[in-house]
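As a starting point, one isolated chain is supplied in structure tokens, in the form predicted alone.
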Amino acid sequence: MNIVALFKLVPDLVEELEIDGNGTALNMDFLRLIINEFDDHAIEQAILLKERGGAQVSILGPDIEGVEDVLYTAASKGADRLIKLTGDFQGKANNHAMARAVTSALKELQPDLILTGVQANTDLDGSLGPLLAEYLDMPYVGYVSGVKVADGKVITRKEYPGGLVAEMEIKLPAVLGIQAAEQPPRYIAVAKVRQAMKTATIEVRTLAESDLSGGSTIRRMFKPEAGTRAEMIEGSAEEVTTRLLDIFKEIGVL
């Protein structure tokens, strides 16, 4: 079985966002890079497949700092293929144009799997997994956190708001969007990755030049406006209770 997991580089949201000088992108001067959440439960899946029934595992990341980090740490879970895609990554390529050029690329490896995280914090126009099965003509299922191969079909476990799950089969190949793996991510010590580097071989891939259409269009970023400020209630108890019937009073709740 071929499975290939993709995963893109996000902002550490933990760091400090600033706003560029044309208000329409984030500096990214000095912002930190990190693998998407979601991606990172793709790829594990995509190991925990491999090591349950056999198959060959390709990763998938772009030509942008920390990729190759993000590709020797899989390697080291037991990816069997690290590809690095070269291209206009830094001129703002949105899923859109990200879904059409990887495409060339996934048509090459001939995929019976594609698995690819179901969100990311920097989605503004849709996420890749549906894009990709439009342009590969292939079913799409997401928010799957739960993954089985037989007989040319996949077993799906998929929620839905509610606490409700349901299973789907789907047949091969097909595209799934990863909200989580079957277990957390693993754990790999530095010195495994270190160990990597020295025996893992990174491919690399260039894409066609990128065709931005299709995105949304960013005019103006900020950071939120404070509103009216919370008002802070003090007193005994009963002075306390009095004051939240009279707001409530005030506001037609009461």
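Residue numbers count along the first chain shown, from 1. Everything quoted here is computed from the prediction, not taken from an experiment. First, how it differs from the form predicted together with the partner chain.
- Across the conformational change between these two forms, the residue of Val190, Gly227, Gly21, Gln110 occupying the hinge between rigid parts is Gly227.
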Contents of the next structure:
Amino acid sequence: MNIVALFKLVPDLVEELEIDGNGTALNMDFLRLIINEFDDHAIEQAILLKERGGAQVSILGPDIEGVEDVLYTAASKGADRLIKLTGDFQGKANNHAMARAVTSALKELQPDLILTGVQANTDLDGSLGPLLAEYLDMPYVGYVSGVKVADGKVITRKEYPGGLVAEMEIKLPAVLGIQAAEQPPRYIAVAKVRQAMKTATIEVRTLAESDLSGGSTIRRMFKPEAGTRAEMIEGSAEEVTTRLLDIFKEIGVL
Amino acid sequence: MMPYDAVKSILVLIALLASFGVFGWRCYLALQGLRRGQSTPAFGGWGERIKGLIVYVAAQLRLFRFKAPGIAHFFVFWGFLTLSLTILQAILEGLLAYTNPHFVLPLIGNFGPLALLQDLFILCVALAILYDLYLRLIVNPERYKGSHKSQGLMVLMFIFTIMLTLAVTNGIRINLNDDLLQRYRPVSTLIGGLFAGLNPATQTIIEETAYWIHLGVVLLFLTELPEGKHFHIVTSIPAILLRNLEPRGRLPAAPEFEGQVGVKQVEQFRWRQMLDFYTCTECGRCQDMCPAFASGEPLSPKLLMMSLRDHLKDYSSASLPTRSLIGDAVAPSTLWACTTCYACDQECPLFIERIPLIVDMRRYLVNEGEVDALLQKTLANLGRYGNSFGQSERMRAKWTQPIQPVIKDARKEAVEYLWFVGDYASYHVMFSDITRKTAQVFQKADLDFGILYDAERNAGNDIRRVGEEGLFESLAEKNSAAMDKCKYNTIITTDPHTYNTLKNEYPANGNHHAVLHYTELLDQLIASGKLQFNKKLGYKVTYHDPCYLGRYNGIYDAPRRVIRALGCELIEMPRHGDRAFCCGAGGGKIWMEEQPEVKERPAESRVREAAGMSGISTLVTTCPKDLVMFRDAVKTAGLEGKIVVKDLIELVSEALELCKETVREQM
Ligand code: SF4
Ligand code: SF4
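Same protein, different condition: the form predicted alone was shown, now please give the form predicted together with the partner chain.
And the full complex, kicking off with our chain again.
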């Protein structure tokens, strides 16, 4: 079984975000990138599947700062192939472009299962999973928090609001948007990553020119602007409710 | 029929051969495990080692830390040495009973003062044993819990019997005028007096019986030696001779076995470490001092040594080990409970060191990714941002913002002192104000100092002790690279943990600059008159010795001198100096999830101790982690209003009457 986990690097929110001069994108100069948390879970889930039933796990990510760390860490977890994708990922690239561009690299790997994080904080034009599924012509299930493999199929576990859980059976090959791996991503000691750096090799695939069509156009990007100040309602429960009712009436929702 | 004396000679010979045979065989079996151990670096410093034998074996210095038991042991030990000659006499006179019936040891056998000494020791040892019996049976202190009680009692009975039978033999010989040195044996004379009324033939029978019991018990004891805690009689001498002479604060490098880091199997320990397993006397002094044990965590430093010994014995006798070291013999929760405070190793009369053992096993767990969620998150933060707070390194020097004049950037200009501020002092909200005060004090003393700004990383002391050796190395490399680019003479640190690793472990990275804790620097500045206080504070305070400052690096006096120079009266807590009770934060504990077993957190126990002293208003610390732990503990223990926790620098700043803008009351 061939499993491919695809990851994105997203701005690390530990650093303060800044908008660039044009006011339509983040200023990349001060950004630090970190693996999208959901993608980290996707990688973990791929490794768990390998440990449980055997598989060949390939990890793919865009060739930008930080990619090697993620790849070598994945190798220490047990990933078999590490691939970085060179192409235009800065600035305007969107998920539509990304999904289209990686299609051929993915096809070449002949995956039975493609795992990717269900969402990322840079998903301005929808999440990557469904787009990939479309271009690869495969089924897609998102918000997955558990995967079982059973000959030619997978059974996914998906949680709905209100405590409902659904199990869905999907024919392979398929794309899954991972919300959470069955176990939180494991700790990889620095010595192990260093060892992987010495032994593992990273393959490189060059992606086609990006085609941005289908994505959204950003007119203005800005930090939340302070609105009118919130009103604190004080008093007994009864007074607070009366005041609330008045407000609701005032703004016309009651 | 063969005469009795001939039979006696033959029987003694057989008994000797048998008991020494059993003893030798058992020693061989017991020490078999050692042969599987890893090699140990060569032992240097023989002068120091021999001195150790005199101070710690002959004078038994560490044992007196527990006074009465120490004195009792001193007498038993010296009694054993002096009376070993009487044992030799007993063996030889038995062997030679037929050929040389009135044998006495040449020279010493006729030396009156020695006879007197031996006679007095019979009494002293017997009294010491009675005290030990009282201790074990009546007092039965907590520290004996889990030790082999019946074995301990059996050996006490052995020794008592040996003393009694010796006195009886000697006494009857005196009665029968058979002893040339009788006037040198008052104790034996007294015991002999009990039998004086019996007829000589009966007395001879009693004497012979006592002789046989004496020799029998001596030889039985010999065969029992390698079987338990009393093996220390044999192993303590090599253990003390070959004790670790490296600085305490320098952990040995992580052992590696084909891609495995740390120790997974008992045979991966060094043979020298294994020797300690056999040397432990189960006295429990270590356990008595252990903050993890006291707080109810599943760690007893004594039981840890005992389980390692049992495990090694099983391991070396079975062809296929069935129990795992980590998991079966030692629970991971036991390993994670240790704060690496060094209280146990400080106390052990036999210089047994278990922190390196614990860390080696932790190293294995960390490398296998077996860490709790909080620790995992912290390690990830440390790996990514170089601090345990998960904040950007760009924020590291944010605390400096209000300070005027601006603190020098040591990367850009030469300074006399490079101040390694440390994570807690840089990032912790509770501490940044105190860090600013430290800077103000340095400025007031006209100190030429600078900091590394955002090039500083966590120094890695506790990362190393958590077992993340690779991360420690990578941070140490980054810090060393940053410091190498600076021009400075001396490093100052706020944090004792940082101090320890910079001083003791960074030299491996080629950094050989002098390192001072800020309390040492203050002490120097006061002594040289560069720092003078306008105001005498007049507070009555007590002082907590941080583990990594006191026990690890022996800095006890400098902070105390500073406290006194401030015009404060210092009253010591019951547990102070090298017996200071750890706050519970060290060894990475501050980054781990709290265990449900915890009855009383070490920090709470400590602030209660301080608050329980009459007239004390302030608990002074010199470690940022202590301050954070204790202020928190004052709240959780409900002691607000009873005791205030302050860093020493706050008092210094107050005595200097430094400007108040950045000075906010922290309680
Ligand atoms: S170092 Fe401290 S916490 Fe660890 S075992 Fe020894 S006394 Fe207990
Ligand atoms: S390790 Fe040392 S202090 Fe602890 S029980 Fe053994 S001999 Fe006593």
